[in-house]
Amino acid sequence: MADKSVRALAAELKNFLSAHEEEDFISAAATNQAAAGFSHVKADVQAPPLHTKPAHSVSEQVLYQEAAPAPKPAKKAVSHSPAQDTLTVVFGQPVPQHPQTITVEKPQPAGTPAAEENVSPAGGAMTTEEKTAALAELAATIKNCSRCPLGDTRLNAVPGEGNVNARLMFVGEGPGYDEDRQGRPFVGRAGQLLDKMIAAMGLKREEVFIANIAKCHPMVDPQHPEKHGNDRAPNAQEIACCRKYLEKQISIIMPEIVVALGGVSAKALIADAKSLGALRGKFYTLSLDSVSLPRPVKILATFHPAALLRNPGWKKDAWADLQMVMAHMGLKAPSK
């Protein structure tokens, strides 16, 4: 009887923690900050502090109307609100320009077309307006994409959203149930936790850019998109079809750091990647297949917020990873 009572109490405690874990990320992170051991972390390049106050007025925020996806006869009709067919781009403080740029190019076999670079038509670095237009055009292409079967079963494609001049970019694996309905990345429970993680770094969601490897919802049972718990990770074919879209977004935004959320995105973006555990705790230089970058971009792997919801004990390790990013970017956690 005593064993049954203990198991019952343990089950109740697990349910209670599962319902409240999102609320305690910042406090849990603060508790473990001293133990994280990041006094030894030194950035290769000390970036200037990020301006956290918006540098543009509300009138300079642009709402782009996206092209509606082409109708698919085999797909059940779904009503959409106007907001689901738009991409909001919020301008922030322009990214400081580096005095020197380095072109990182991967060796290409003879006859391979030259990779695209992040340059404006005039030949210089892309302006905010050019970045905004390029991302909007790319989002329209994504919303009409049918390169893989996910395009036939999605409700909404999810291109990504955020600051076109973001210094920091988060990349997950693929949209889930809530994202498929809203056409926006990380808006469910995992997205709410990601917002808290970003806030713990002293930033706002509007100051970063958030996207996924796969731009459409991978489902276990594609014939029943209305079902909850129907999510799965994108497979290799789906990642290969969507990869060029993410790489183009990275080349346009040109963040200083990309944070890969979870093993799927980490292994897709980090060369010779093995397990997430083997990748964590170290910066890598991002290497892309379809585009070349005008300067190096660092990438760091950490846990996906959905994994932190299932395993709250991993939050202290996720916070340690985020502190590495903060140290590199010169960010400080908000004071209590």
Contents of the next structure:
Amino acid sequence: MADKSVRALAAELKNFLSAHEEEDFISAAATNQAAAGFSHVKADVQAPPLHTKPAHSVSEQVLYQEAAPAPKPAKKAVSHSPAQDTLTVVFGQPVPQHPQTITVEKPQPAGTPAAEENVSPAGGAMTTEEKTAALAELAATIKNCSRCPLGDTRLNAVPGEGNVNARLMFVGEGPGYDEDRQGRPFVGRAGQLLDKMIAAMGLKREEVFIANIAKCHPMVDPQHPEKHGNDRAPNAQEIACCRKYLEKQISIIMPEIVVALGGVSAKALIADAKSLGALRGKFYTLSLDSVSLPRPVKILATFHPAALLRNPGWKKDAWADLQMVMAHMGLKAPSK
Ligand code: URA
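I would like to compare: after the form predicted on its own, may I see the structure of the form predicted in complex with uracil (URA)?
Then the entire complex follows, led off by the chain already shown.
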């Protein structure tokens, strides 16, 4: 009998090797809840088959409808207000173009289903009002979600925020300490740097949409959510549970480009087990598991702002990545 850590490792490996087997993975995890140490996973076997849902159908709503959340452990009152360090990051300086500028398209799986998302009930693309309502409904579902154990320990779920018509979407890995407290993405130190990166591209934070792969705070020690330095990357099970939420957000917003921030986000969205170093600096075509998109959306991976805070030497490469995005979108860096 394989022990728990071997099973978890195998599950993680399987997830990264084949995103298309994710549904099997979730079902397997659900039937092996005890072994996987994952007692709150809901089997998605009840969900309608992938790629066959009519847009905004009842079955699609059922997919996101959650049973009453499991009782949460008592939460500790938190009164911490972190002193924000002064950042000395300067984004926006022109740098030589990154040498890896070839566009690599991820091959589309054969038989890609016809576009069925982002369709207004009245036909055609969703209106701003319809997108706002659909995202709000999804956010409400996420806030009640207890598909994985992170739902029991979070202070606040962090669905994401921004412009429903954003041309550009940033996707991080998961909420940290500050985000858990505020229920908003990228509001801590990494968020301050992300704001500077966005401004250097000639955009405002309100013009883009910011979300995460995982919607709840993954903690090293879930018994002590008040602790600092308690963050960790979401694991494969947590990513699998949240994946449909992010995919639905992308299909509603329909940005031109998604920027994956960091290796966890890049590997999950590009569905490739390569390192971030191998994935970044190239455009891929986004291919989602649970929804089909009415037109191609590009994805480019770059460094996570938290990694840039730890390794300032990587900023010039990150800026080269962002300049590729700007060139694609026809954006110019603001003049000083
Ligand atoms: N890091 C992330 O990946 N996401 C956040 O929202 C904050 C920090």
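What you are looking at is a predicted structure, and each value in this text was computed from that prediction instead of being measured. For the two forms, the rigid core is made up of the largest set of C-alpha atoms that agree within 1.5 Å on superposition. Numbering follows the first chain given and starts at 1.
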property: Post core alignment: A278 C-alpha displaced by 2 Å or more between these two forms; result: no
